[in-house]
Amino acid sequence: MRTVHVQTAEPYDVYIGADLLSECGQIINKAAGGSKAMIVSDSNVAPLYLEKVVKSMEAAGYECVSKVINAGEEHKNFATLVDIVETAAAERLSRKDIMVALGGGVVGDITGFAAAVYMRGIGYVQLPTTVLAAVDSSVGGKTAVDLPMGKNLAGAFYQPKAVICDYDCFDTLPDRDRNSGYAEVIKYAMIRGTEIFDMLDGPVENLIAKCITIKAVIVSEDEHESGVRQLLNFGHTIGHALEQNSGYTMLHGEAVARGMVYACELAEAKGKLAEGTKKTLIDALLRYNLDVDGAFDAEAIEGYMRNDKKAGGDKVNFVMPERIGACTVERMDIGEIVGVINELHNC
């Protein structure tokens, strides 16, 4: 088992290893305490892992209750959030008790937000079951739900008590979901970790630990995304707009993959991208069958970008790549971003 420490205002550890769900109860007890736990999962993950988690937590002395929500980004909304919070109240969870997020990014985001608002904040633990959640969304304390106008527009920064990543869970992922998660792995290579490209064929434990270590350092420097943490949004400004415009038929990682390529094209058009950078990125994405091109609805994408939480007026904080392992954040005109990309894909 590997451990990565996250030094935020309320520090915690990320545990990475095989079959950790079987011993998660002891780890959670030590990290979060409490006597009662509400385990939130979704309709895809619960049949696979909920029983194992309950068994481990009961063995560690917890009284467990379960809440299974519908799977899918379209259910990451206020209706589901209220359902979770009302269930916690009906089950009489106290401020000393905890919530446990068992699932991918949607479950982690919404459970964290529920924990942040229930009784003005109770402890919670992340048990990510996807590559994407393991390397990215479970760490750093970003919690949220989506609004019709945009992704993650309502939420809170609220750190977990622990993150327990059992990479055996990846074995049950459909290929498309696993590949989608690797878009976030490649993102880390682009912003900070050039050696990640050389680790893709190595042990998954080392790859996850490397990505989480990069994120832990960034989050420790900038917990509330006022500076360097914005680099973690590479590919996401356009990606979120693509994802939402697809009605969430496009997976998050698939949208981010195209968003990263478009960001490289924009940087290339402005003469800021080192030679070979875009090719290295595209080659890595194609390795995981991630589409790097497709229809670009300029009008719709521009509308969604204007509702991005990083936007203000006609401008948005945009992560601009310069070379592998180095990006900067620029305040850019949204119309210019969309116009350049649209021109490139309509010529």
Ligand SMILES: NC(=O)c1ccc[n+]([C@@H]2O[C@H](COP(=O)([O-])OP(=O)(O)OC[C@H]3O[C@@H](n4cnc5c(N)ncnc54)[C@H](O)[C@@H]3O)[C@@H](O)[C@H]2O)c1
Second form
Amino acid sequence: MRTVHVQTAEPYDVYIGADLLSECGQIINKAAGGSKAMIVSDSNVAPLYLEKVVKSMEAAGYECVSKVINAGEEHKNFATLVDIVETAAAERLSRKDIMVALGGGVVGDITGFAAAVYMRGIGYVQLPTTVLAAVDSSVGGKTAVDLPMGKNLAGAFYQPKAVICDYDCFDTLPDRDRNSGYAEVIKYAMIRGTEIFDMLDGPVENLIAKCITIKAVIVSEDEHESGVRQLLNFGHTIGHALEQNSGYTMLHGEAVARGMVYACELAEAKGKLAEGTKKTLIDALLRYNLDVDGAFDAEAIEGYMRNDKKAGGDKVNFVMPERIGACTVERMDIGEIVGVINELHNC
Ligand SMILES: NC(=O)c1ccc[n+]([C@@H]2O[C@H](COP(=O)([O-])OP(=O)(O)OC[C@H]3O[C@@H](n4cnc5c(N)ncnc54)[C@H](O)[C@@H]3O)[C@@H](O)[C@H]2O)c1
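Taking the form predicted on its own as the starting point, write out the structure of the form predicted in complex with the ligand.
Complete assembly follows, chain above in first position.
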């Protein structure tokens, strides 16, 4: 088992190992305390892992209740959030009790938000079951739900008490979801960790620990995203717009993959991208069957970008790649971003 420490205002540890769900109860008890736990999971993950988690938590002395939400990004909304919070109240969860998010990024984001608002904040723990949640969304305390106007538009910064990543869970992931998670792995390689490209074929424990360590350093330095944390949004400004424009038929990582390629093309057009950078990115994405090309609906994407929470007026903080392992944040005109990519793809 590996442990990565996250030094935020309220620090916590990320535990990475095989079969950790079987012993999560003890780790959770030590990190978060409480006597009652509400385990939130989704309709795909609960049948696979809920029983194991409940067993381990009960053995550690917890009284457990569970809440299973419908799987899918389209359910990461206020209706589901209200349902979770009302269930917590009906089950009489107290301020000293905890919520446990068992699932991918959708379950993690919405449970974290529910924990942030229920009784003005109770403790919660993340048990990520997807590659994406393991390397990215479970760490850093960004919690949210989507609004019809845009992704993650309502949420809170709220750190978990612990993150327990049992990578055996990846065995049951559908290929498409596993591949989508690797887009975020490759994102880390592009912003900070060139060596990640060489780790892709090695032990998954090392790969997750490397990604989480990069995220932990960045988040510890800039918990509320006023500076360096913005680098983690590489590929996301356009990616979020593509994801929404697809009506969420495109997975988060699939959209981010395309967003990263477009960001490279933009940097190339501005003469800012070192030679070979785009090819290295594309080669890595193709290993995971991630689409690197495709139609670009300029009008729709421009609209979604204007609704992005990182936008202000006509401008957005855009993560511009320079070379592998190095990106900068630039204040850019949304019209210019869309115009350049539209010209490249629709001429
Ligand atoms: N908070 C953050 O910092 C942050 C960062 C990146 C992404 N996100 C968010 O994360 C979400 C995407 O996360 P995701 O890709 O994990 O999606 P997800 O939670 O929808 O999970 C993907 C699919 O896999 C299923 N699943 C999960 N674990 C499984 C397992 N072990 N076996 C079988 N099926 C399993 C789920 O039910 C779902 O159908 C998006 O909402 C995105 O906005 C948040």
